[in-house]
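A single chain comes next, written as structure tokens; it is the form predicted alone.
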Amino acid sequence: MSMWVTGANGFIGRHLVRELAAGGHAVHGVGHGALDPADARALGLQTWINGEVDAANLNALAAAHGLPSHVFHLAGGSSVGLSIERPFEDFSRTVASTARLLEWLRSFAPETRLIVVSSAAVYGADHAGPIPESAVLTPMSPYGHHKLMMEQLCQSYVQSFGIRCAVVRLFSVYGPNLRKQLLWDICSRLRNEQRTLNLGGTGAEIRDWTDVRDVVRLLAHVAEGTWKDDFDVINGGSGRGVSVAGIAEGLIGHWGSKTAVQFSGVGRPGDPTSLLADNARVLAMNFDWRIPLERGLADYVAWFKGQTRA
């Protein structure tokens, strides 16, 4: 089958393209930043265009391979932070590509299923148990607003021109070539032989963490699966929290430094203090999450050893 992914250089992108390539399937992205055809190639990617998710891109696409099975839809905003830095930018990184991806599969691709990359942010704060997909949405950041735009935009287009999407929302994903968040700043700070950590907030927020290798198997998963419904949302998540001081003992501990932690107490805005996952819903896919915790830290600090060293 062919399947499109925007957003196919990015930190989830990337891998996504190797779990379809890998099945099988012949890949084809657009999103930004440069990519030699040769690095492309060697990623699975059989086509990259390097720009925005628009008509122009997306019927070079057709042109060339004929209009898609699939589309992954993971060009967005990727961050609280510069989402409250830089709104406007945020709002046309993730509401306005995610528009015109929908205009163009309605004029031209309605039989096209659409996989949106979504993000527990649309939750936002006063969960403290797992969250159920159900649960009324109180973003407390642009970034978590502007997913829930973008998911209400979906089922817009699906109750008024027949498009299939399904919505996976994300929890914290991590893993290899993750270069950014806590996992980077703390790996960066021991590579450093930094001998105190100091983090903000309190350490108790508790998050789901899921390997991203995991996540991008979940993600073909339910494009493949069967689709009982036009328009569904899912919960990419585990189901299984883990606090973020427990986060950095662990990274420190597969690191083998004796590091200590300080956390400053205050919470930075639009952090809420828990996002946990209820995976009713995955489980009930059949999917199973195959990296534990303890083998992803692992990993990660053997990863930023390595890039590190070359």
The other form holds:
There are 2 protein chains.
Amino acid sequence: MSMWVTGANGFIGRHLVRELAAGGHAVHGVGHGALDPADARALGLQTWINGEVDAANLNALAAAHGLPSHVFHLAGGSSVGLSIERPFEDFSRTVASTARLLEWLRSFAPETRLIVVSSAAVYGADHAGPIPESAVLTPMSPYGHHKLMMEQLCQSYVQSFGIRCAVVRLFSVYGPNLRKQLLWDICSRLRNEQRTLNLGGTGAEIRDWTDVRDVVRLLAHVAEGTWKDDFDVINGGSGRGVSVAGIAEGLIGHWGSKTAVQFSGVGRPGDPTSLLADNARVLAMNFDWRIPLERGLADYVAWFKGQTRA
Amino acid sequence: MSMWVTGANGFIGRHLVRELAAGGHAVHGVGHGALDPADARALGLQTWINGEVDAANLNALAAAHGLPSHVFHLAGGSSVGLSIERPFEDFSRTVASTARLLEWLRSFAPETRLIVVSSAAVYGADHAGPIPESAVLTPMSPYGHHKLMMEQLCQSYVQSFGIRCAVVRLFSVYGPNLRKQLLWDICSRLRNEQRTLNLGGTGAEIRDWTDVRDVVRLLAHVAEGTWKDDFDVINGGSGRGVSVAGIAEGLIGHWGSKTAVQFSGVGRPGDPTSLLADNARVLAMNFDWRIPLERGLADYVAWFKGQTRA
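Would you mind giving the form predicted in complex with a further copy of the same chain, to go alongside the form predicted alone above?
Below: every chain and molecule of the assembly, starting with the one above.
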């Protein structure tokens, strides 16, 4: 099948392209970022348009390759911190791009199945324990608000125009090639052989850590599974919570370091104390998470050491 | 004080400009639609920029007149039907314009008080009786979804950036100069002396009818009242529900006609059976609705007959 990925040059996007191409699909992409043709070929990406998700670029893909069976929409803001620094940019990347994509699908490809990647940030704070998809949504950052607005827009197009759309809310996705956020920061400091690792927050923040290689398998699984006509929202989490301190310890262990960890005790703005998925929906889809955290962390450290040696 | 009105050339906008100017304020506006300078002066509008609510036009207003004490944001989609026909246009008018306005306020006028006009359409169907502001929001049209997304964006800017914003959800606003919707349609048919008035829906749809002259008094009242730091949402409704059939009867009576009314019995898409405000918030603000429905309908018929004679 012909599948399109917006934001295909991002961290999750690149893993997803590899997964879909390995499954025998023709994969085309649009989004921001220069991508070397050899690099694109190695990923399995047949076409890459470096630009906005807009009608002109979507038309160009359709003219060259026909309509897609599926569109995976990964383009959008990807940082809580940046969304606070530059909220309008985050709005444009997340909400306005989705508006243009939905309108294009409505006009030209109403049968296409749209898989939209959202975020657990829509849940906000105030959730203790596993969070079901039906929980009250109280995002606490522009990033979370914009993801929620994006979902709302999808729901509107499903309701009024019969667009076929499933939203997958991702939790804390990590894995090879992730060059930002907690795991990257910790490994970068370990490489510099800091005696003490000083981290923000309390260390007790609970997150649902999922390896990106599992996550892209899940996205493909959702796309190829049975579709309801309704708007569908699925937690893309494992249901297993581990604290930030636990992650730091695990990485230090795999690194083979004796560094001590210290937390500032001060939470960062926009940072909930717990974000853990109720994973009943994913279980019901017969999806199995294959990479346990221990292996994921070990792989991450191995990747990190390998790429910094190069 | 210096007050700006976006969408000042719309039905409610024009009434609001008149109200604010009569209150001694300097009123400037931006939005779509040609406005004759003499017409603008007669309304009390000192400046009118015919264009998008965007940084360039807001900068131009600020350069000429300084920063506003208040901005009334009325620009946006204004028709459920059009939002179904052209959803992207409605999104752009309602959501994207608000994103640009909020970003401009954040950057240049964070102390300005922003009064955003939203709609009872955010409540959607499934509400029997008076609806409190805290009700579950299940919009059923792109128009309603976009108004809700607009509110969400305002909430995000209040929460993360301390923007001062109150949202007023308007219900069924009618009054002199309204040249569309139910009252206009009925009067237009009565003028053509149709024997039977065939209307869509069941006639039993309950709405909270408010005269635009009261509504703009309420908006000014909210602007000049005490402000909380929190994001504030207020139902701009009277709490009194009257059916569509009741409105038809009232208009026919004031017209002095003997026309019979017939309803199709088929609801229109995006049209809830009941939208009635819980008006506790407005009452607590010591606001009095002054124009009872009977007088409002009589005035509307008088205005209609006058303008069509001209």
